[in-house]
Amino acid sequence: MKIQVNARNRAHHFNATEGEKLLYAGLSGAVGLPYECGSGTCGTCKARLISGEIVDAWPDAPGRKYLKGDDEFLMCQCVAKTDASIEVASFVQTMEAGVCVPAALKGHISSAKLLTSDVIHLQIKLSQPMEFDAGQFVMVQVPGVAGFRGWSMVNYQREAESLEFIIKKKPGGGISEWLFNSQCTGVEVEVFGPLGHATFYPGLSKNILCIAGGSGIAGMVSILSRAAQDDYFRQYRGDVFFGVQTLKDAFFLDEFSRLRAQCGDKLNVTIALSKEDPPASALSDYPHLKFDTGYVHDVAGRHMQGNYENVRAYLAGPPPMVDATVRILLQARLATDNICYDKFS
């Protein structure tokens, strides 16, 4: 099907195959359509149907609450049945040469390992290599569970043959219940990406601040991995704040210790425990890391006072945590274009 998108600045054209979500089709065609979550929850990708016929694959998507008329729809959930013309309220540009253009790929789950009782480390072997930027995510669909889910990559390789993820168990969540209660290794999955704008690149030339809660740390590890590969912390400072409830809920502490030992004193990693004081064993077992008590945004706010010069902040975690962190950073007069996070679940 031929799709025309009328944006505020100009019209764009792309093709969509049968059953292909309009958002995914446009992004695959290097058209920079508006989106955030890509999974039907945020409403950012809403558009208006001018002509043609579309079908909504998820009429009950939470993001539909942001639609104002019967002719509005979510591009991430709708497929075209005919040639169609649609309209978006934002400016839309063609993606620049050299960016990582999203694409649909196949893969299979090559390993699944519990990190804690409710956090699993997953690896997906791709049918072909994927280029992505540190901090990006992909949409993943598994058989028997409706809809795609957005997961941030933990690893970083420019031509990655496998993608690694951290997934937290959500009671009643279809995909996490499937992951934690079945033998998922070897299962084939569908992948679309890379997506996301909260990315890091070595030419940034700024100090890095990473604040994450729970499984939100995934994209931060990817950012730190790329920074370490490029010896970024020889010149710039890195401050990482990782929030969990108790020490038993923490993971990747060995990986953080190795990064800290590799990168030196310019990289500081603080584990924030919201429901207990740091046990003495934590300090002796992980001498390269710091530990503190409190919610991660409060801990970061205390430690970062007076240290926001030339800083780019990356945030990830539960929405209330991200919102609270944004308020602290704005109060510290960090410019909004230096506060980076993606909304997806």
Given for the second form:
Amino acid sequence: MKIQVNARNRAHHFNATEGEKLLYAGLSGAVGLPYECGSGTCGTCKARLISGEIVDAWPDAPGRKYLKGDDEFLMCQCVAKTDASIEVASFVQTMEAGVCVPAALKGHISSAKLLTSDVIHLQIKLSQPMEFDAGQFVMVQVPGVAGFRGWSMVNYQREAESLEFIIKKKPGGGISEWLFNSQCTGVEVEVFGPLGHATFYPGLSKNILCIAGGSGIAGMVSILSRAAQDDYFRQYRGDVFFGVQTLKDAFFLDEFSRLRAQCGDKLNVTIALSKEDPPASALSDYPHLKFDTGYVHDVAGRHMQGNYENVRAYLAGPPPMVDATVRILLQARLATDNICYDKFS
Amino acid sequence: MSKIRICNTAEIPSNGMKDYDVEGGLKVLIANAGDCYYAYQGVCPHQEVCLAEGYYDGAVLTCHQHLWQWDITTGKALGLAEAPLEKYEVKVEDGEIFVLQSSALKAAQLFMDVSGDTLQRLDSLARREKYESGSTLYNIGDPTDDLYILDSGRVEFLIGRDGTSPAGFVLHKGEVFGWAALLENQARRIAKATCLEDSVLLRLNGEETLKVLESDPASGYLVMRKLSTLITRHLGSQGEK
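The form predicted together with its partner chain is what I want next, because the block you gave corresponds to the form predicted alone; please supply it.
Okay, now the whole complex, with that chain kicking things off.
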């Protein structure tokens, strides 16, 4: 099917195959359609149908509350039945050369292990390698659970053959319940990606500041891996703030210690505990890491005061944490193009 | 031009902001900066997010969704923002804030830097016309007498490409089209403009508009700069696919 998108600035054309979600079809065709969650909740990918016929695969998607008229729909949930013309209210550009154009891939779950009582480390082996940028995420669909979920990659390699994720158990969350309760190893999954704009590349030449809450740390670990592979912290500072409730909820502390030992004292990792003071054992077990008490944005704000020169900040976590962090960074006069996050959770 | 009461000055925190729904479904954001009050469209021009939920420090307004920013004194786009905010004229009388509802001409990016006098003269040239959904305003090959500014509604604009595959986009309030009326040797339309819903347009005769701009070359220069930027954008959109 031929699809024409009339955006605010210009028209784009792409092809969509039978059953392919319009958002995914457009992105695969290097058309930079608007999206955030890619999974029917945020409403960012809404569009208006001008002509042609489409079918909504998830008429109860929560993101539909952002739609106004009967002719509006979510591109991440709808497929085309015929050639179609649609309209998007925002500016849409063709993806720049060098950006990893997303694609639909197959894979299987190759390992799943518990990191804490409610956090799983999951690995998906892909049927073909994927290029992605540090900080990006993919949409994953597992059999028997409707819809795609967005998960950030933890690892970073060129031509990655497997992807690693951190998944927090959400009570009543379809996919996380399934992962925690079943023997998921070996199960075939569908993957679409990479997605997300909050990416890091060594040519950035800025100090980096990572502020993450809970499983939001995943993308930060990918960014740190890429930076470490490039000896980035020989020249630039890295400040990482990882927020959890108690020390029992923290994970990757050995990995952070190892990175700190490898990269030297330009890299600083601080674990912010919101519900307890750091136990003395933490300080002796992890001498390379810092610990502090408070919400991660407050802790980061205190430690970073006066240190915002030439800084690019990456944020990830629950929306209230991201909003609070943005407020602190704007007050610190960090320019908006140096505040990077994807609101997909 | 209508005058609408919005609120008491006491309701707006110092260097803070608040939004109000006024008649006709319009949301207006009122912001304080020292001794001054400013009024803007209350909804982000990007993705319909309420700007009052964003961040404001007394000088720069930031939308919390994608961090678009604007200068509070002018509404001009800063940083990541790709579009300015529509500004409304504010009158403060006896501690009450009124907004003077502007014409589309004032909201038009093309005329945004024009002097007050010239804007008034252009305003007097403008004819306000209503069109029903589906009406064609002009077609390829029609004469290029008039320039159009969209006041309300939505207009689909299709630039013909080998007659069969048009490059199209949709225009919103304040956007200008039919700009061939301001160019030399462009007697015929190269595009088709159709109303996608009931729309109100301001229509200015091209020759009369040029005369007004000639009498104020400083303003005319700024309009021509904006116009050439606008045309460049369309050149870009035709070349790629």
